[in-house]
Every structure is written in structure tokens, then in C-alpha cells.
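Listed next as C-alpha cells is one chain, alone, in the form predicted alone.
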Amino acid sequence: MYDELLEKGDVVDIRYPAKGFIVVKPWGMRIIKHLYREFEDLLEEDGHHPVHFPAVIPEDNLRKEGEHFKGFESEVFWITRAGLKELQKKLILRPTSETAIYPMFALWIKGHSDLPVKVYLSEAVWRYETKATRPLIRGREFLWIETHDAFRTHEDAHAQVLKDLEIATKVIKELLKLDFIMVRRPDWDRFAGAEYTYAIDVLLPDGKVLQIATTHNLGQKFAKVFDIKFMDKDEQEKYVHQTCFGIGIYRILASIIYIHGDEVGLRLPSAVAPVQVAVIPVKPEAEEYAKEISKDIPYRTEVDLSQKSPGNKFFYWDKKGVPAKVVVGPKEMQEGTVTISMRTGEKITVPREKMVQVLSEKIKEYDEGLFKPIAIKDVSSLDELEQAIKEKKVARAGFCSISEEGKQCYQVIKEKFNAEVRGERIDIQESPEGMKCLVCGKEAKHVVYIAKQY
């Protein structure tokens, strides 16, 4: 169904002649611009400043932090030749920006008055994805936002990680109406080079979870590698504490399409719909009336003056995911009314003077109706886990440990079900008291979530 929704919504074109790379079409790019705007506004309210960094990173930079290099070495695109010459020093296309930005932080940060530093990039990154690719979900080039921050103390860094999650919640859950689980990743699955990783996963209709955002406390690992130091108030030279926050714009768009879409086409949250209200004259003589009333609508509005039949106009805007249509014809002109037709199928005729009020109410109802809680099933055995996976649900279970000592139990789950231990919730408190690890039977130290993933 997902591929059909991409086609109906005219979001991307997958026929670009390089595997793993796609073309984003105008409607898809317009949605993406609104996604960027929602996140960027909140990041800037939080004190982040936009920056641009080159798409290429010297090989030496990537190799400096050993764990980070090991985590990305197999995924990078190498640049070894320029024109007719072999490069003396290889470059890589940016897979993520830590090793591009942090050498510059070492030049910018000298004293405690320079801190905090909080910047963000709205850029493309490139990773040589060797698994099967899927448009917007898994590819070799994708759009995202990443923040990179430096602080005086560990406490300041941890506070920023929590703020990152708050920003993600405001956009993803409150505006986009996507439910998610917010988890601390197991140690074997944290970001390469991080002390800990917090992640946001959505559950797609096919029963697999999709990671759409992560925030990482990097501690002082990168600071020590790249020599990012400052003179503190006590006149002692210290290393900064760092965080980074990755927001998967492509994957969030995929989640909107896959989770909210239906058999007709897209159903877009009003916050990111390029057109929130389509005004449709059903007869040529109603076109001027349509233009006139469109000026009163305080939403992103387009008047459909195409030569399509009324039915084709309705279908066009419905498959594009537009929340509301305002339909006018000779009858509405004569009576001074409009007919509001929602993407849900609801229709209501109201006096023109009440149009804005009713539109506001109906669009709010439409947005709230998009939200569907994630399907979660409690399990206490591998057999129950298998059933939860078959039912396309996220399993919740007791687990012995999310540190390295629990990796052996994770491997059993991975090999038997090709599923992943996503981690333990951080947005709600869950006690493992009285629970046993569903694999080894030892006393559970954590309540974890398990599912197949993209």
C-alpha cells in the first residue's frame, strides 16, 4: 500500500538511474519544507543557530574517533579521484556531521563565555546502504536535520537531550499526530561514539518499527579526540560536554504517508499540508465567487480553476491529502453559502460568514482524528513474542539487561525472529518488579520493547 500512496500523492519518483537515490517531486518537497519549518522554528526558539558545512569530510577527520569510524566505515561513499587526478588524501561524502563540525568547534571555543554552542544543519547526508532500499525509508541519500551542541557540564548536556525529546514530541506527536515509543537504546545499539542514545520509533502498518529521530549524549569522547577545550570560571582548562540530535525528515514524511494514508491516497496533518483548503467551483460561473471567498480563508488555500469535472477535482485533492475542500456552485452563490467537504467524507453547508469558524473547527477535528495509538502487547515468553510479531504489534517484556551483558539474550531474539530490542521507555516510568527475562528467565532489570525494524 505504501508504494501506491507515494504514487497517488505524487510525492517521489523512484526512476532515477542510481540505486537508492530518489527524486522528490514538487508536492513532496512542499511537505518537506513545512516539516523543516516546524522543527527549525522550535530549534531556534531553543537557541540553536543555522549553519552550513561542506558535504565532504577529510578521511583523517573520520578516523579520529575510533568507535565512530568503525560504526560508519562500511557505509561511507569515498571520493578518491577529482577530474583526471587521484586525490592524495581521500574524502568522504558526509554520513553524519560530527567529524566535520568538531574540528571547527575546537577553533571557535576558547573560554566559558563561548558556551553553550548550539547549531543545526538542514542538509542531505549519504550512506552506502547495502540492504534493500525503500523510498524515503531506507536509501543512500536522505534529508534530515542534525544539531550539534557543546556545554560546560554534563548536567547541561543531559538537559539538552531532554529538550531535544520535548521538541520532537511537539512536532511529531502534537502536530503530525504520530504516536511513538521513546526509548533508551541498548548499549549494543547506541550511536557510535555516544555515551547513550535516546530514540523515537513509530510503528508502521506492516508491523515494523521505523526510527525517525535520535538524540545522543556524546559526553567528552569527541571533545577529547578533537581537542575541544575551554578555560572555565575556576581558570582550569576543561573539555566540553556534547550532544547531537538527528531528525529524519525523509522518514517522518514516510511515516505520515504510511500511517495516515488510506485507500484513496494521502491524509496530511494540516500543519504540513501544502494546501490546507482547496476551493472548488463546480461550474464556470462560480469561479469568481470561489476566488472571492478564498481571500477570507486564513489557511494555505488554492482555487481549482482546472477544466476537470467536479468529481475529478474532488478526487485529485483527496488523494493529495488536503484536509478540507470548500465547494461552491450556483446554489451556494444564490444563497450566500459554502459547502465544506472534509477529507474524512463529512460535508456541511454553512453561511459564508460562518465559513472560517466552521473550517477551523473541522480542521481541528480532522487532525485529532488522525492520531492512532501504537499497538503494544505484553509478552512473557518467546512464544508470546512470536504471536505479537505475527499480530504486527510492538511487544513489551521483561529483560535481563540492556548493557552488554544482555546482548546474548538479544542475539536469541534476533536470530529466532529477526526482531530488535528497541530499549526501555524514558517518557514513562515502568517497573520490572516481579518480571523475568523472556529469554533467559533471570530477574528482569528492565522493561523493554521488541519489534521488527526497517
Contents of the next structure:
2 protein chains.
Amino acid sequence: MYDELLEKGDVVDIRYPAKGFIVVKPWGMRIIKHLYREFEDLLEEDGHHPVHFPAVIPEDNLRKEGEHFKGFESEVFWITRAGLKELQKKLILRPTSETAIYPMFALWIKGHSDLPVKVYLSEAVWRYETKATRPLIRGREFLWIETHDAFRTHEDAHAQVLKDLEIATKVIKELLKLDFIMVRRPDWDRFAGAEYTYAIDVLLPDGKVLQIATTHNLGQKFAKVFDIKFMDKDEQEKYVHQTCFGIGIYRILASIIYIHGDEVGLRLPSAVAPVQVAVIPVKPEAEEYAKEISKDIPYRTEVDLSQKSPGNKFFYWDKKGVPAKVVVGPKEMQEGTVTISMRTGEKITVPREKMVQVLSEKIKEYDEGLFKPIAIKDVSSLDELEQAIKEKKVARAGFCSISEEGKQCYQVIKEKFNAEVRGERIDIQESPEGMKCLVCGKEAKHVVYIAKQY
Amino acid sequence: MYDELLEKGDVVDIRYPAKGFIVVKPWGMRIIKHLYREFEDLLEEDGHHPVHFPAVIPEDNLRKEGEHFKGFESEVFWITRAGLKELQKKLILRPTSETAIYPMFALWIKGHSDLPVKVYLSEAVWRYETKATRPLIRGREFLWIETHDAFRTHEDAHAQVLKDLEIATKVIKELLKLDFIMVRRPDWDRFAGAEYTYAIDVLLPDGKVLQIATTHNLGQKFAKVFDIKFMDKDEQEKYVHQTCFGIGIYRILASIIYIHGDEVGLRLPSAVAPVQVAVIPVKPEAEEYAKEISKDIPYRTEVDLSQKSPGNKFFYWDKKGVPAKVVVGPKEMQEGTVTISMRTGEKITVPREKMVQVLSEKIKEYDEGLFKPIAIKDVSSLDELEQAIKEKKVARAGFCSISEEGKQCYQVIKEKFNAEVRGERIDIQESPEGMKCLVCGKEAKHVVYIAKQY
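Since we've got the form predicted alone here, give me the form predicted in complex with a further copy of the same chain too.
Zooming out: every chain and molecule, the one shown earlier first.
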């Protein structure tokens, strides 16, 4: 189903001759550019500025933070030669940019008036994935946004983590109409080097969850390793508090395709549809009328002047996920009307003067109609968990602990079902009162969500 | 001078611990984002679509076009290891994307109705430069745009090359106010694999020219190597005709900084200034008034609420190259006026109601004032050429030939002055009638431009 949707939507080409690397075709890249812009606008509003950092990191930098290096050692690409020469100082392709950026932060930050520093990168990273790869979901190169922030206090850093989640919610839920669970990850599943990790998971139709964004409070750990200090108001030299936020642009695109798509093809949220309205003349003599009315439409519009039959034109734009088609033929020309044909199948003929208003209402309805809440099933035993997994739902259960002491119970779940404890919800408050851990039966300290993951 | 400007403008950081790689700081990256958007908008208007191609190219691909491989062999970075494993199939970091893209074109293009294909990438490339590097001018990583187009006929390809130059002119000359010479490169200086290369050179204040954009007619050479064929209207299978166009975003930024900058700092063309108008309250009690009037300003505006003295605020925004400052204090508040203070030093106090109109006029004047024609000197002997180079001008001279047969004369110039024959002008027609080659004294077939280059 997913692979068919990629094909129908003409989103990517998976035939690039290097394993795990894909080409993003024009339609896919146009969606991605809108995704970037939506996130970047909100990040900039929140005081982030764009920066560019090199794609390569000297080996020494990566090695500096031990836990971080261990987390990435087995999955980085190494540049060992340049031209015809062996490099004395080897370089890695960045798998994420902490160890590229933080040595520069140490140079940039001197006093409290330099803080906060809030920057973002909209670029690719590379990881040598050895698990099975899947286009846009898991690959050896992916496009994302990473923000890196430094603050005076721990509270400022925590507030940023919450702000990051607010930005993610605005785009992912409100614009893209993707439901998700927002959780604090168990301690065994934190980002290498973070104090705590908050993450956003969507549920794909095959029953597996996909992490599409994460924000980390890094505390002062990296600051100490990279010596990022500032003179505070009280004349004391202190380490900064840091956060970083990863927005998986590829994975969000994958989610739009897989979750919203249907048997016909893509169904794109209007916010990121490269073409929001396709204007389709069904006869050559309607082409001028089509061009004329297209000028009135305050959406990203394309007039389809191809030689295809009307049916093939409809099919083409439906596959590509365009929200609305405005269809005009001799009848509409004579009547001074247009026929609005939505991706949902709904059709309505309206006078030309009403077109813009009706389009706006119908596109809004269409967007709302895309939203479908995540299927969640309460479970209180491993049998019930198995059932939830079979039903392709996310299981909600009592759990003894998401600190290290709960790891044993997690490992039972991992071994039996190859499933993951995704963590404790943070977008809503849930009390574990009266619940037991579904594995050990001890009193539950957390309500957690469990599912297989990508 | 240039290094000071980079520092004053806070554009890049050259302390990144890998030689030849630089960090672009927020102010620099914000300018770059505007540069990208100006070019991309025109490219899209001309029917180009964005795509993403992997940063890595399998060795085999690069090797396919022999001349092209020879051109890049000594300057590519090699990825030989992944994780803890030697790679069986080595990868290179793309130095340019022809050999990544064209195998995919072979898969995408079947019939004449698939043509033209016109795509662009806005991404980084990597070249192992062994010459002295200079920030934004010559480095081991740079940001650019590359377009890759395929056409039915040679005429279509040639028309695209001209269209590319038109787009470059619109942005570089009309918006960015940079004068340039547009030339056909001599045959010994063509892009590896191209039929002919047209290029745009600016003249930097140190007397060297810098190539900031090039467009190439690749003919059918790559098409034959990568087997990019289509079924034409006449039922014959034919090879496509290709062009590619490189827009050096880093180098254009360098040119803006170096050519427009003065002893104070940057002077940014308003089109790409991240802040076009800085609103400066000179006393805390004017802050509210400053915020209020800033809402009326239809430009990218920032209100400077920092704790700095008024003088330091002026200095800060002047260094960063912001075209206009709107200054308000108790006097302006009382009178209901604002003081417009331009980067040129011009100052004028106007009633609030007139602010927008005057700003618009003054910013237009400011932009026009940035333009300064390239200094060109006619020469007819090697002595005169030496003099032109000393005067930091581009020399214009008669030249025997820009085909291979002129290479000997070129080599004399290269050896004596380390200068380059940039080629024959194509934006204006110049007749060599009555001129002699400044080296061999034979009848001149071309009027060429000669200068040292970066």
C-alpha cells in the first residue's frame, strides 16, 4: 500500500544506485519545500535563526562526548580520502550536528547578554542504517530540521522544550491533520547525551508507530564537554543549558502519504499541496475560460492544458492528492458557472461569482476530514497487548517504571512481541492510580503506550 | 578589507576545525535564504521544479563520462568506510551532480511528451580544493543552485542557456546591483563535458575576477554516455540535448560583501537584506512609539530594543548593511515625526504620514546608488595589459582565437601575469575588426576580456 502510494504520487525514485539513498522527485520536493517553510516560519517567529554548518565533522569532535559517540559510532560514514590522498585527519558525514555546532557555541557565547542562542539547520544528515531501509521512513540520508539552543537556566531550557512541542503540534496536527501521541521516552530510549527526550509518534496503517519529531533537554552535559560557559549576571561563570529539536521532514512526508492516502492515491493537506486547485477544461474550447477563471482563485493553482482526456486529467490530479478540481466545459461556459470537484468525490456546480467562497469552504471541510484519531486500546495483560498489536492499535497500559529499573519489564515486551514502550504521555495528564504493570504486576507508576516501531 | 567585512557583518565563522569548511552565521544565512528564494522564484516561473538528489555518488557513475571524471578526479572526497566496515562500493561526495542525475533522467524520459525536463537543486557540493581557500570564494564545501534540463532539440537547449543568463541578469544586476561581464569561455576553459560554457564574472576590488554563475550547453555528450533517449514525434529514437546552470550562492554573497561594502561594514541590496529597516528608539520612553510606527512599515523591519546607546545601535545596523534606519526620540514623538537615516549617511525628518512614501523613495535611491560599472581598460599590448592589471581593471583586447589554436597565446599571458582570458562578451556584440591579437599580433578574431581570477 505505502509503496503503491509513493508510486502513484510520483514522490520519490528508489532506483538510485546506492543502497538506502533515494531521489526526491519534483512533486515530493515541492511538498517538502512547503513543509520546511511552515516549520521555519514558526521557528523564526520563536526567535530561531537559520545557520549553515559543514556536512563533515572531524573525528576528534565526534569522539568528545563519550555516550554520544558510542550512540553513533556504528552508523557514521567515514571520509578517509580526498583526491588521490589519504586524509590524515578523517572526517565523518554528520549523523546529527551537536558535535559540529557546540564547539562554535563555545566561541560565540561569552556573557549572559549573548543568551539565548537559538539556531536551526534545514539540511540533510547521513546514517549508515543496517536495518531494512524504507523510502522516507528509514534511509541512509534524510532531510530534517534540527534546532540547537543555549540558555541561561534550566527553566529556560525546559520552557523551550515545551515551545518546540507547541510548534510541532501547530504544524503536524493543525495544518497537516496528523494525530499523534506525545510522550516522554523511557530512560533506556533517550537520545545519546540527553537528560530527557520528548517525542512525537504517529501510528502508520500497518500498526507500527513512527517517531517524527523529538526534542531533548541536554542539560549541561554537552556544555561541560565542549566548554560552553558564560559570565552570568552575578559575575559567576556558568555552563549553558541546552536543548535540541529534530523535525523529521522525510518521515512527516511519509506519514502524510501513508496515513492520509487512499486506494486512489495521495490526499494532501492543503497547507502543503504544491497545487491546491487544479483547473480542468474538459474541451479545448474551454481552455480560455479555464485560464480566465484561474486568475480569480486565491490558491496555488494549475490549469491543466495537457492533451489527456478529461477522465485522465481527473485521475492524474487525484493520484497526486490535490484537494480541489475546478472543472469547466461548454455547459459551464454558457451558464457562467464552474463545477467544483473535491478529492473526496463531492461535486457541486456554482455560479462563477460564488466559486472562491465555495472553494474556501470545501477546502476547509476537506482538510478537517483528513483528521483521524489514533487507534488506542487499553490493555492490562500481555495477552491483551498481543491482541492490540494484532489489531494494529497502540496499546495503553500501566507500567512499573520508565526509569532504568523498568527496563527488565520492557525487555519481556521486546522479546515476546518485538514491541517498544514508547513512554508516558505528556500532552495529556494520565494517572496510573489503581493500575498494575502489565508485565510484573507491581503497582504502576506510569501509564505508557506500547507498539511496534519503525 | 574583505576579511574585515566578513567580521563586521558577522556573516561567517572561519574557525570551524576542518580546513576549507566554514560556518555560516545567522546574518549570513538569512541573506543566503533570500538569495535562494529570488533565484528559485524565477527558475520556477521558467518551469523548473525542485528535486533532491543524494549527496553521495557511487564511484562507477562518476567514472562513466571520461572527460568529466578526469576534471574532478583530483578533487573529490571519498567515503570508504561506514560504521566499522570497509565499503565494497566506494562513494564520493558530489562535486556537482551530473553523474547522479543523468542515470535517473534515462529512467524518467521515454517519449517527446516527457520533454522538457527541468529541475533544480539548492544544496551543497564538496570539492577538495588544494589551492588557497578563501571564505565564500573558494572552499571545500559550498552552497549553490544547479539546474539540469533535457530538451528535444539543440535549439531548445540553446534557448535555455540564454534564458538562464536572463534569470541571472535579473537577480544579479537588477536586484543585487552587481555589474558583471558575461562571456563565452575559451575552449580550454569549458566545463568538463560541455559543448560551450557561458559565464558571469564580477570584478572584486582587489582586481581579480570571480566567476559567480555558469551555464553549459552539454549537447548530447552526457545523453550518449548515460543513454538518455526519447521516442520523437517522427518515431525515431533520439538522444536528448542537455543544459546545466550553476549559480554560486556563496560567491554571490561574497561579491555583495566585497564589492558593495565600505569602511563601515556591509551595504546590502534591499532585496536580500534580512532587515530592510531598523527602527531605533533613542530613549526608553520612545520604545512604544517605535513599536507602533514599525507596524506601518511595509518592509522587513526590526525594532532595536537592546540596551545599547543610540550611537552603538546606529553603528550595529550600519555594519550589518541595513539600508534604512528609522530613528525616534522625544522630539519625534512630540512632533509626530520620524527621522529616516540611510546607510548612505543621508538623514531626513518627515511627518509620520509621509514615512512609508519617503522610505520607499530613499530605499530605491539607495539601491540604485550601489551599482558601479566594472572598470574596463582597452589594451593592445602586453605592457598595457600589465598596466591594466596593476590598476585592478579588466583588460579588453583583441585576441587571435578562443578555440584550441589560441591556447598558445593564452599561455603566454598565463605565465607572464598569471592572468586568464575570460572569453568573448555575449551580452553585447563587439567586433574585432581592425584589432590584432595582443600576444601574437595576428588579426584578432575575438574581443576578449583578461584579468586575474579567483
